[in-house]
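What follows is a single chain, given as structure tokens, in the form predicted on its own.
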Amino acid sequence: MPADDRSATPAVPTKGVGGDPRESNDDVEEAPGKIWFRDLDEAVIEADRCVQCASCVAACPSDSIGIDAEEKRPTLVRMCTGCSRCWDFCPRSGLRYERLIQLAGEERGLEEPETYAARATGGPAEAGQDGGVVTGLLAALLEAGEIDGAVVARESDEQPLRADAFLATSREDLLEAGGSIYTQTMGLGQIEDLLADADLGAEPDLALVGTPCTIQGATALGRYGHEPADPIALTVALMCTRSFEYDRLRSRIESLGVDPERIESLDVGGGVLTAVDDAGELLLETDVESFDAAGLRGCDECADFVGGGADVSVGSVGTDEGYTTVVVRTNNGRSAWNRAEDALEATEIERPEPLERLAEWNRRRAESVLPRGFDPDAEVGITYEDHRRAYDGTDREPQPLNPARVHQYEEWC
């Protein structure tokens, strides 16, 4: 992808925050241009911004970077090139995610998105939530032929509330998936293994569903010719304004007085969280502004809560109960909404007047958080140097590595 020229930028005074095995080697010059795992893993994940997307993990050319079993957050697993591509396609870091969705817009947008209040028909109403549409829209396409899987989000079998990546290929698939998980699943960053572990063939045409932080990774990807996106074909961005750290969430649960074993299905709308048992009856009815210290605090830097690089766009904001709210970006967004309109009740209406006071409320948020400034008309991508300069002496700056893990870096970096 290009960024910014690094070279015409003068280096910040160190390289590094401390910690790094390499930084002891004062007879070693680095590499100009490089830009290690290391850099992003203190900027962002040691600094408690990482939102969870994977676009590092699949932006990796070279597959080092992984995804750590226990805290389900991008790690280290073999040698680091410095290639800077982790940098470059994150959107807490190098990716300037508000001009590439202005460039997505410009380049490939339709010249007025489109605003449906939407519901499925039939099982998937029933199986997914606020009408069940992406499930419907989903089992529509794969139907039809026109994807052969979905990566979609299904609550984990051993940790009730965890959200696991899963290929659905089959209308039972989706309908087993259907429902909102509020954690997220890293699916960008599995979407080789999941194929791997699949029978598609040659070439097969995936649907993307996820926030819309992982969307603009997989945007990024597509729009710099990076092989990782070339199996997705559609995006589907779920309307968000934070995601939830899996531990953290139960730990406030249960603070709450809360078995998270007990929970069948956990909802956030009108400013409300509910959790219910399979019985239907309700555990919890609380603030969602309670969880703030759940959710994963790189959400706050993030202005687009209505995932404007997807195709098409999803959220339970503006319209009445048993609908969503959906927004067609893109000519491949209204091509697959044409092709699924069968299996959908769909009414065009203007946008909502509450989809848009969020979306305000949003980015005014980020624009408050955000240390660099928030700029959709500078170049998309942040070098090591200017992102150093925004960020450090604020509550956001770079951290040392975890010592845990040094042993990485000095067999790996």
Ligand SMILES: Cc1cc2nc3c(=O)[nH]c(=O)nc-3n(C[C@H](O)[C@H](O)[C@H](O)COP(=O)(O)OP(=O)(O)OC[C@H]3O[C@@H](n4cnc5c(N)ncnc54)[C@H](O)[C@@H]3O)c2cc1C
The other form holds:
Amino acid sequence: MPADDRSATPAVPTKGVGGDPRESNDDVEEAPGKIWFRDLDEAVIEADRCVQCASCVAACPSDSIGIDAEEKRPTLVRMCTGCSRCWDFCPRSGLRYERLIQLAGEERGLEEPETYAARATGGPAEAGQDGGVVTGLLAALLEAGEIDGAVVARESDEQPLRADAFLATSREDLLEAGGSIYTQTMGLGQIEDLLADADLGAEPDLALVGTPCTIQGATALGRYGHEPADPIALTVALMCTRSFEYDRLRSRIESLGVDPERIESLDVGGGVLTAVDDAGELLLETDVESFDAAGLRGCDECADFVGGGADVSVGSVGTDEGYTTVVVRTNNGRSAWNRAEDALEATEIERPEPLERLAEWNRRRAESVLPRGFDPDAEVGITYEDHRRAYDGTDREPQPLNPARVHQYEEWC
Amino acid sequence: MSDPTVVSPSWLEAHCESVTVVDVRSRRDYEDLGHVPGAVNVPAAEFRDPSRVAAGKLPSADDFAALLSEAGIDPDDSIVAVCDEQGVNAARFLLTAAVYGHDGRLSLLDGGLAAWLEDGGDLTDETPDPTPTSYEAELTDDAPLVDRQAVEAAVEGDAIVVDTRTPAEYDQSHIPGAVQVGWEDLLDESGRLRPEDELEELLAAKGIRPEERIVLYCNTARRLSHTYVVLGDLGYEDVAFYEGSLTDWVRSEAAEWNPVELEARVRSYADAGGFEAMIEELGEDVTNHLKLIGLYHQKQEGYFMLRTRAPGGILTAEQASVIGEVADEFARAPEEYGGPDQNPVFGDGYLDLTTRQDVQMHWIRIRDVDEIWSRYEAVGLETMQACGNSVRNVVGCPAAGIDPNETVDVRPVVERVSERFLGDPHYANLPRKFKISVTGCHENCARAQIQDLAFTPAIRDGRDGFAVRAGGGLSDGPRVASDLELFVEPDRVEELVEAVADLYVDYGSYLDTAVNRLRFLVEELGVERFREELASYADFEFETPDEVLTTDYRDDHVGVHEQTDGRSSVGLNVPTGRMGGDEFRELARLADELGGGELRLTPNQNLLVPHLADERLESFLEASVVDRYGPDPGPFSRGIVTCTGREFCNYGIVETKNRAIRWARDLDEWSEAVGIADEREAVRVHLSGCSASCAQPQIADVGLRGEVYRDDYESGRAADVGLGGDLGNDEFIDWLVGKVPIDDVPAVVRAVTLAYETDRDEGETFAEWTRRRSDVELRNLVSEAAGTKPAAIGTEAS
Ligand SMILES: Cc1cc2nc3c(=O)[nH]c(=O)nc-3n(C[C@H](O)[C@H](O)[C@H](O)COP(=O)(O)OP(=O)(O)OC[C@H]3O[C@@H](n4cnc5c(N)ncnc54)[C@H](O)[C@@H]3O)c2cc1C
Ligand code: SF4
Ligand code: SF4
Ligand code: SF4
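Next, report the structure of the form predicted together with the named molecule; the form predicted on its own has already been given.
Okay, now the whole complex, with that chain kicking things off.
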């Protein structure tokens, strides 16, 4: 359109925030709400807000988003078609996760979620972080043929504290994967690859274990019937106030004079972070806040401590040492839970006060940090323009992408 | 020659008297933004010669010596190099000095200017006035430069080859056996070098140890310089670099990138295991290379789209007949994909005419290509370089040589340009694809604005020739090609294309960015500078045109037209470009029997059959296949253009051809019913499966581009809608409303068509009308028709 007309268009932020020669040309005006990967990249990844949930990776219909091996962050690996789906499913941009959780709750939630203090019987109790409930539950489901595998986490061989996605298909696998690792796996984005390497037959049923943001993505994809969620038959959220960025976590630990190689397990509870070695010797005990800078910055915007989109949520808060606090939230979760009855010692309890308090604190933190409004009744989608309006001018505003990082790929025509 | 080291800002502060600081930023930054006190300026652009590809990007020894003597540098000066790009350009300077035998110590300022400032360093805008020295530079015998052979040896195991680019780039392609360590990985978040022990650990984890022999590369020998300096600082002793880098590796005549070799290899699998064996032996990666010879792996594993080029759109009847026969015989879906009923509208055994005057067909198997190519060879057909990063099929006026009003008959020009680049490995792997068109008529029918390089008729001193435009294109980042105010004679076109390709190769990869299409280069350099640079690549004097002859824009050739020689050409309408292989063959037969044995493909996916003498015209028009693709279609069938779309394309978000054909038929009926079918000759609706824009939606009346939409409860396929493309006025569409649910699109088309009919002024075209109406009005019109809530964004203002 002629230049003079153009000046009359609204003060909607234009696309891009610099660094890309495509922006300097205005021969064609873009459609409102149009998204390419580079917009997600600038608004979330370059802005250091990515929580490594891999929802975008799973959502992309042309498999254009891969996972950067070093940084465990989404990165473009093939041509982007501009379909917006990565944005639509990213809980740090286009997906209003609080709305999603509310909708999912209305559609699939039990009248009243059930809360348990539980622990697994036998091996899983040993292998687990708290009561070994996740390990016990999944092992029982596997053995009952309810699921064919579970996407969980395993510590990287070369890089301790680094979580790699792992498809467990046996009790042994699950025992090996027991315990928490405080970095992200990007497992949701690897389901297809994991399945390709496994031999689970056609249309396998999987459980997906992950932090609440990962489960938000999975639940959202499932709600809209998108293919990547097809294999996911059960979601288990690990209650979480924050996860860590691997490199920063490592150097923070090193700066406290602890060799990460020696850490057998790390635990976060009651605001305290502890590390023990394989002999059970305490290596580190410190206020978890002193690790703030090592956390994923995007986690500050998350109010979903309890993993409200999941079938089942688990955490340590509110139950005694050696027990897991479990919230069963959907029919699907309840039938899995009942099915695994024999493998678990469970007592139904009131919602523990500490859990409520932590969840409440978590929500307040998110609301104070979130540049956009927190509103479970607003529309689930957040447009590019709305995002820019809320975030521009804050310390979470989009950052220019590094053109060398976002490669352009050959197209069909 | 000394190994470079890295020094900290505080070191520099303490030693500033005894060292020469070399600032390698641009002269402007150096002068305007200030520099380290005492620093001299040697801009990177001056010691890095992007034009020297084969020899790498090093300047000549004499040029380098001249630069340093001008800057007052002596051979035994201790140098500290500084830049603001995290050290890359500064490192490049040090490496260059090392290669040319600088005697003094060479150091890089850790963290660059940013660190200097952070640590409290001062800047000054006083520029020293150095006394020129008599610096001499000579390539040292032990310069750590290695060539391709040495890299091949390294690959075989006598050294570790290190890729210093990003993991994403590495994943895309790398030298076999190379390990990846991005140069930025060596830096911490503030851009300074990480602590030594971390670096050593990081390097050791990749098997890069001080005692090993190491060969570095990147894309254009810039980033590797940084790693080179860092390794030197860490005490690695045997570090060499491959100056040609990946650019050279890829472009050299490696079999996997040489189209001729590649073709031979693929043919050998015909009887030896086909697709599976090929993947097994050559790796998954081979499907990327196959594009070079016209084979595109389709969405369905093991099947290919085959693109046949027709330079200028011209085919002999014999060639067309072979294409039709091949499609009929080989472009057939296997049973598991529906066999003869694979496509509910077009059945099986069909082909697609494209907007670049190619012919595409699907379901081709590796075991069949040998046979197909043999038949092609017998009649002189080519699939080579129809795709990939090469000079694409050259688009030309479909009416070349028969249009009574043309200035230049472009056929020989098109042929020469095509011949020149066909199978030439040097040009087979350009930074990106390279699209050229040549128009000889006054109606821009080869669509100059959307090409990387385009020629349209012009006059200079009474000589006929072409005006040149460069830097157009559509996909993401659409741009109208710039007028270079350059006149070339037809005989020079080939040379000019070569010059542009050379410049493109040198600069295109130099940009080191995502966006190395020619248009971004033109945009970045500016038209003037681009023209100047280009002049240095061409062997003839540049002239400006006296007069350009393009008066109009013709968007199709449908209908019966009189030729210069009095015979007729018949433009057929092939909606969406798809027709049966048997039908194509039948048309070839008719062209042979009744016409001049020739067929032409047009840039809007149609066909033109020329050379029909009056006495034969009638019987041609009566043939049933001609009737089917009749020269008098409804306005929507006439204007519809689509890309391949989701049916076969890995990227397509929406299915295009079947959908568009149905739309066009329904809309034609509707236009009859509402009485506008006679008013509107053609309504140009272009539907692209995704934003790659293969259907050229930006030049249509109604441009459509595949998308998805989602609300709180549902998601589905959709299209972005734009209005008012007009190549006659250098206008692309603006995208007005995003994510219109796909089934609502026909209602949108009806609404805008009616609104125009009701509201237009006398003689006003559709595009003019869209320009007269405000975007807000148009947005509301589209959203209302779509039944979506009034466009959420973009309507609130003005
Ligand atoms: C980053 C993070 C932060 C947490 N923060 C809190 C908190 O603040 N308060 C609280 O009460 N609980 C928190 N938890 C949850 C807690 O640590 C336990 O995971 C939970 O109580 C379940 O214990 P369990 O013994 O029943 O599970 P287990 O039997 O140990 O099973 C845990 C399962 O989760 C998988 N897993 C472990 N780490 C990851 C990961 N990063 N991504 C995906 N899968 C993984 C394991 O492979 C295993 O299959 C957090 C967990 C994580 C990963
Ligand atoms: S193609 Fe993939 S990366 Fe591009 S916008 Fe769609 S989901 Fe995002
Ligand atoms: S937060 Fe999740 S969806 Fe968003 S960019 Fe990061 S990985 Fe992708
Ligand atoms: S426009 Fe997109 S969908 Fe259509 S052929 Fe090109 S890449 Fe495929």
